[in-house]
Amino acid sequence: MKVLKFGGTSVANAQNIALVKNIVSNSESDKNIVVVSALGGVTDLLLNTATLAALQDDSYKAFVKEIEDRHIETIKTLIPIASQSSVLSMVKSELNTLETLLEGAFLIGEITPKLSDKIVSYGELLSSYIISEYFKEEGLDVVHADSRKLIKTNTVNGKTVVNFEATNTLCSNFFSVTPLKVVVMAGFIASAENGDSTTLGRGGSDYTAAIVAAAVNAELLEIWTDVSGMYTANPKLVKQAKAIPHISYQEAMELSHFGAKVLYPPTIQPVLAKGISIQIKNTFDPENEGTIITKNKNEKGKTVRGITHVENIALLSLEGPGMVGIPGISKRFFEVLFQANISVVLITQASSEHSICVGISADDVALAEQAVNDAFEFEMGSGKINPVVVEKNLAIIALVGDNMKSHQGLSGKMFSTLGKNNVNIRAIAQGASERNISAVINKDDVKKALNALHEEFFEENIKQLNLFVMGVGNVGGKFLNQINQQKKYLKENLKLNVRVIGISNSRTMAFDEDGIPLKNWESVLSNGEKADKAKFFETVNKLNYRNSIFVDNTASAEVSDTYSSYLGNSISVVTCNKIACSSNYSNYLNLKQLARTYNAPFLFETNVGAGLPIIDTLKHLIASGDKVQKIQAVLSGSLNFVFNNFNDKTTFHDVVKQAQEEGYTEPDPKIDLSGIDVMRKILILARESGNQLEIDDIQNNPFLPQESLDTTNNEDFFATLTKNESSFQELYKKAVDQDSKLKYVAQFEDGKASVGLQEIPKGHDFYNLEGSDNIVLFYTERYPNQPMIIKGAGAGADVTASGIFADIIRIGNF
């Protein structure tokens, strides 16, 4: 004999019920007890209808009509026309009685628990009757059993509990003499000794099936639902979650108590003592093995079997000096909650006995707060105990596994993972059995916490990075293409799964929580919404993904002003935008401090030298205890390109125009040619060397005429270059006459920095610097005479994009 329970989604409509019939028909057991829930959504409809009726709101009648239509439509779809009459008559008769009950609630303006149970029971009564009649029409050997005659309940402390002695006798007697192969009965509903309808709580259909399975010593209890078993985490929140093939009773109980909704928590208790296995299967994928729950130990001795959570939690804390060493405080505290019929889901107490903290449902918090304050009114009045402290908007997350107790460091691994993602822990609980480690966190952090923990414990150390990219022009576009090209390599070789969740340019922005398909990101962006920097940040913050990284590929001061907001919300920042790090020193220092405080890396390698590892090398020198004495550098790839291509056969205007068109300069080339860009770079290197310096402290020796510096747009700027061509030719001729080359040099020494055009003689390290290359000479205590030299391509969209890419990988390896 086997018991099969089908939930609301499995019997939501006629199409699904047909699938249920196929599963039952194919069962190999000699007798099948089929327990069904109400049609999907009907229980909620009944509860809402009853509430509206009690409020004397006429709109409840529309819900009654909807409930009737759902059942009539199901009958007409499932039952042949010739057989519909008797079924429709029976169902309409029951619906008329339901309507009468609701009219009564409407007239008296209230609904009692007894009446509520009576009303809500109609969901299962009607669905089980319709399904049994459909089975008959399909040729199954079936009978419909009234659950109210088989499952009896008592009332204990105001709560309905099963009378197992009476129930076991009734079930054993009924099923032992029933010759038919299939028995269909309603889940969720039962009756008191006086015959009044009672219910077993939301999810009670699972419980019904377990009660019956234990009563008849069934060979197996199958729970048919819309997922293929119990998962390592909620698959709606953690897309990488996977079904657990085999799990113990205790592990399943922990997971279900802590929010795994696939199984109603009390379900396991009746079958546990009998050793009856539970199999959770998918109605819509019946060939899938799902999850088997037994008393056996879990497969291969795995430690963490699942990660789960409970939402809508509040913390209630009682503390004060008068609690220390005083017997009975805890007893009184929990007795108050018991008398108020409030269930405690988590308990933690400091070893000093100075405080007790419990987690309860947020729905009970007002009642609990008042009850506890009333009970300890005297102690609070004398200052021995403080008024109870309430914290709301919380949730509990839990790691579950039988073998966790035999593995060291799991708690540390859990809390370290949460800490790295800036998930604040409000309370912790762990039983002596170590089967469960629970933590209370902000409810807004649940999705991030679950995904971070799942990644740590179940995903073979593959780390997911979630990118939000602002600026997808020349550099940004190359960066997205590089990510797309290397995605597979990163996952297979570096264990990094890089997803781009949001992108924006100056006109539009777009988000995709599953990751923007990078093969056609241009199309996605063109169909996006209007760009809004504030809304972009709000969306990133609201999504609250683990390992979130904001990537700034712009040259915008307005965008750089948002870095503190990102870092302050534990969102890493990677940028090629030099404005923030060359802004006032206090802002630079604040951004670095925010990065440390909120464990959000702030990386800007491409601020100096594009893709060259200049800043990273400097950081390693400083970290290892070396000290910088002098820096000499050619830091502008654009200026090096210009002066390497400018001669007496070209015009300065044409060479600068070429550099702009090939992406070597900023969109406004005056930023490069005025020396501002190089000033920012040497300032950043000076600061990263440990020096406090402002941009105004740097001496700038411009080579551009003043009228070029005074222009406000590119058209006027280029016009002045043509006008002053003779001046530029004179600079070139003077250098040639000295057998030298023109290079724009930045220097820092003895706390002072300068930038300017210099004539570099033959034999100097800068002389043969070709194309758009950069070069940096670090003179340090360890490299006093022969400097450490870093040289290579220092400009261009591809190398800048690769530098940003490298910073992303650095974060992935943190």
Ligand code: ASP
The other form holds:
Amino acid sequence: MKVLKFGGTSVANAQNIALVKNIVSNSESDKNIVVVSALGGVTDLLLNTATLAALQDDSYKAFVKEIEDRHIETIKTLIPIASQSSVLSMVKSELNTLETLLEGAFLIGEITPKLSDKIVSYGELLSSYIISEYFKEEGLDVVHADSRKLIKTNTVNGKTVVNFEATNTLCSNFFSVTPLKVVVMAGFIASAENGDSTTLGRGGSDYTAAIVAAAVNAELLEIWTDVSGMYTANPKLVKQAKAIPHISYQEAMELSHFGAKVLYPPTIQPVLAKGISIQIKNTFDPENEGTIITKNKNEKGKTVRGITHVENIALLSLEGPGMVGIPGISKRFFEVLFQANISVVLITQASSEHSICVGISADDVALAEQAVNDAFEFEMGSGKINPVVVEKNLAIIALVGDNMKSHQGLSGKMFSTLGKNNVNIRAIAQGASERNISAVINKDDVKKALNALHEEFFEENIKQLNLFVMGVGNVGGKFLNQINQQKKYLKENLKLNVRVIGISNSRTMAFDEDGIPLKNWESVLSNGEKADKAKFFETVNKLNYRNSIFVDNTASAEVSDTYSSYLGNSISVVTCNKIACSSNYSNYLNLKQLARTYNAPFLFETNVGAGLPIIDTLKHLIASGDKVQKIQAVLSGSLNFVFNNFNDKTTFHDVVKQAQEEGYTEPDPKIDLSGIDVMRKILILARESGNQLEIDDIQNNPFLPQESLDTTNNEDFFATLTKNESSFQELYKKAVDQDSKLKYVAQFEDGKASVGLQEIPKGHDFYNLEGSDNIVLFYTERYPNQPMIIKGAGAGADVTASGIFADIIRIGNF
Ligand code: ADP
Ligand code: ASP
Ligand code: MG
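Any chance you could show the form predicted together with the named molecule after that form predicted alone?
The next block holds the full complex; its first chain is the one shown before.
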């Protein structure tokens, strides 16, 4: 004999019920007890309807109509016209009774628990009847059993509990004499001794099935649902979750207690006592083996078997100086909650005995607060105990596994993972069984916490980086292409899964929670919504992904103004935009502090020397105790390109134009030629060396004529270059006459920085600098005479993109 339970989604409509019939027909067992839930969503509808009726809101009638329509439609699709009328009239008569009950509630303006049970029982009553009639039509050897006559309940302390003695006798009597191959019965519903309808709690159809399986000594209990087993985490929230092939009763119980809704927690107890295995299977993928739950412990398997969460939790804390050393306070506290029928989900007590803190369902908070405050009124009046403190909008997440007790370091790993992802932990508890470690966190952090923990404990250390890229022009476009090319390598070799979740240019923006397909990011973006920087940030923040990185490939001050919002919400920032780091020192410092406080790296390697590892090297020098004495550098790839190509056979205008067209200058070339760009770079290097400097402290000796500096657009700027060609030629000639080359040099020494054009003589480190190369000489305490030199291509979209990429990898290895 086998018990098969089909949940709400499995019997939600005619199409799904047909799948259920196939599964039952294919069962190899000689006798099959089929326990069914209400059509998916009907229990919720019934409860809402009852609540509205009791509030004397006649909109409840629309819900009744919806309930009626769903059942009638299911019958009309499943049952041939010739046999429909008897089924329809039976169902309509039941629905009439339901309507009468609701009218009663509407008239009185009240609903008792007894009436509520009666109303809600119609979901399973109707579904089980319709399904058994359909099975009959399909030629199955079937009978419909009335669960109210088989499952009996008592009331203990105001709670409905199963009367196992009566139930077991009724079930074994009934099933031992039923000759038919299939028995269909309603889950969830039962009856009290006096015959009143009762229910077994939300999700209780699983329990019905387990009670019956135990009563008849079934060979197996199959729970058929809408997922392929019990997963390592709720598959609806964690895409990478996997079904657990085998799990022990204890682990399954712990997982379900702590939120794995796929199995109603009380389900395991009755079958555990009889050693009957439970198999969780998917109605929509019946070949899949799903999960088998048995008494066998998981001896050698993974330590952590699953990660769960319970939403809708509140913390209740009792504190006060009068609690120290006084016995009996905890006893009274728990007694009060017990009397008020409030179940405690989690307990923590500070070892100082100064406070007790419990996690309870948020629905019970008002009642609990009142009850505890009343009970300790005297102590509160005399200031020995403070009024109860309530915190809402919380959730519990838990790691569960049989073998956790014999492994050190699991809680360390759990809490450091949460910490790294900036998930604030409000309370911690470790189950006495040591089969679980739980933490109370903010409910908005649940998805992030589950995914981060899942990654840490189940995904062979593959770390997911979620990128939000603003600016997809020259540099940004190359960057996206580089990621696309390297994706596979990063995953296989560095165990980094880099996904681009959002992109934006100045016109449009687009998001894809599964990652934007990088092969056609251009079309995704052009079909996106209107770009909006504030909304972009809000979306990134709301998605609340772990390892979120905002990448700024623009040169816009408006974009760099948003960094503090990202960093302040634990979102890392990687940027090639120099504006933020060369703005006011206080702003630069604030961003660095936010990054530290919120554990979100702020990286800007490409601000100086494009992809060259200049800032990273400098950081390592300083961190290891070295001190910078002098920096000499050619930091403008653009100016180097210009002066390397400019001679008496070219014009200054044409060379600058070429540099602009080949992407060696900023979009506005004046930023390079006026020296501003180099000022920003030396400023950043000076700051990164530990100096507090402002841009105005830097001495700039411009080589451009004033009228070029005064222009306000590119066209006018280029016109002044043509006009002043002779003065540029003069600069060139003067240098050649001295056997020197023109280089735009930045210098920092003794706290002072300057930038300007210099004639560099043969033999100098800067003399042979090719193309758009950069060079930096660091003179430090450790490198006093022979400087540390970094040299190489210092401009261009490709190298800049690869520098940004390198910063992303640095965060990945963080
Ligand atoms: P049914 O109506 O079939 O009883 P439920 O909705 O009660 O189905 O339970 C199945 C759901 O449980 C899944 O759709 C899934 O969203 C949720 N769930 C939560 N945690 C887990 C988990 N660890 N493994 C599988 N499912 C889970
Ligand atoms: N129909 C009930 C509910 O939705 C019982 C169940 O489906 O298990 O809670
Ligand atoms: Mg369920």
